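Below sits a lone chain in structure tokens, taken as the form predicted on its own.
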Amino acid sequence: MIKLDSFSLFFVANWKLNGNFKFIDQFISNISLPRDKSKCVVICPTSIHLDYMSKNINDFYLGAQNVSQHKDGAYTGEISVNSLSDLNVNFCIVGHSERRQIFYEKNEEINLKSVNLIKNNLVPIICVGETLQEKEKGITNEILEEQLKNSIPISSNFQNTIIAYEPVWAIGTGLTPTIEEIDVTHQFIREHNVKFNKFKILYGGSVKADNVKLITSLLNVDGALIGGASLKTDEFTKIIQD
């Protein structure tokens, strides 16, 4: 398993359902990765491109966007943690809000996926976050507390698990919480349970080159989970180089 405490900042590119072989070739050819080896860059392509990406890794780590909670069996279309291990995948996003909302994933499923990942020496990047309706009701902390309690397994610790806070209402909308809101929420995640005190906690939600430096300069933010901006080579280069 990757030694998480070897890095000061993490930048995770979530390509979602985008990209093809031509795009990957151009991206890898044009990307300029940071010389600062304390920055960990993770790229998460679609599952169909993981094998191709695994053969073209150059100073970045490979991540998956999802994994089955089942190790094997009659589960058509699913991808097992063993398959990810075979492809030298080091990280896996679990519990992304799109998985929670579109595919109705529950905290308990996310927990099981994370357990399997840890057992197989892959780092789960466990996503939590509130919707706009929940934010407007003033129950952000209650939602996060429930997700953290039920999504993160007992076996998780600061050496094998990353937490990503993604306010659902900020993903792909261009809306971003204020710096104060990001700071306060990350502090809540870190301090509400002593277990999370040393965890790496990332921020995700409309991260761009013009706001990433300010966000990652916050004491309780250890990097960023980047969606749309990670598909633009120039933009992503600026994000990881800042």
Contents of the next structure:
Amino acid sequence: MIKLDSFSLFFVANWKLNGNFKFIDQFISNISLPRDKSKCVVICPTSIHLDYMSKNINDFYLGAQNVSQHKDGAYTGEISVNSLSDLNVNFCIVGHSERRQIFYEKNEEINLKSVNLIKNNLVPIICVGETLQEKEKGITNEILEEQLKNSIPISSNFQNTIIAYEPVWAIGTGLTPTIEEIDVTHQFIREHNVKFNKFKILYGGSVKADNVKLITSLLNVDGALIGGASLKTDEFTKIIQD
Ligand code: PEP
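Swap state to the form predicted together with ligand PEP from the form predicted on its own:
Whole complex next, starting from this chain.
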């Protein structure tokens, strides 16, 4: 398992269902990685492109966007933890809100996937976050509590798991919580369970070159999960270099 505590900041690029070989070639030749080795840059392409990327990268880490909760067997179309290990994948996003909402993924499933990843030395990046409706009802903390309690396995610790706070309403919208709101929510997550004390907690939702510095300067923010802006090489370079 990769040594999470050897890094001070994480930048995780979630390419979602985007990218092809040409895009990857251009990305790899244009990206400029930080000299500061305490910054960990993780690229999560589609699972189809993991193999190609694993053969063409040296300086950043590879992450998957999802994994099956099943080890093997009759589960047509699924991708196992073992397949990810074969491709030198170190990280896997689990429980992204798009999977929770579009594919009806439940906390229990997210928990099982995370258990399997940890057993196989892959780091789950477990996503939690409230919808706009939940925020407006003032129940953000209850929602986060439920997601944290049920989706983070007992076997998780600061050396094998990352948490990502992603308010659903901030994903792909250009909207972000205020800096004070991010600060308060990350502190809430950190203090929610004593074991989260040393966890890496990332923020995700419309992170860009012009807001990343302020967000990642917060005491309880250990990096960012980046969607749209990670597909623009110049913008992503600025994000990870700053
Ligand atoms: C994401 O998909 O996890 C995400 C944070 O997307 P965006 O940066 O585009 O809001």
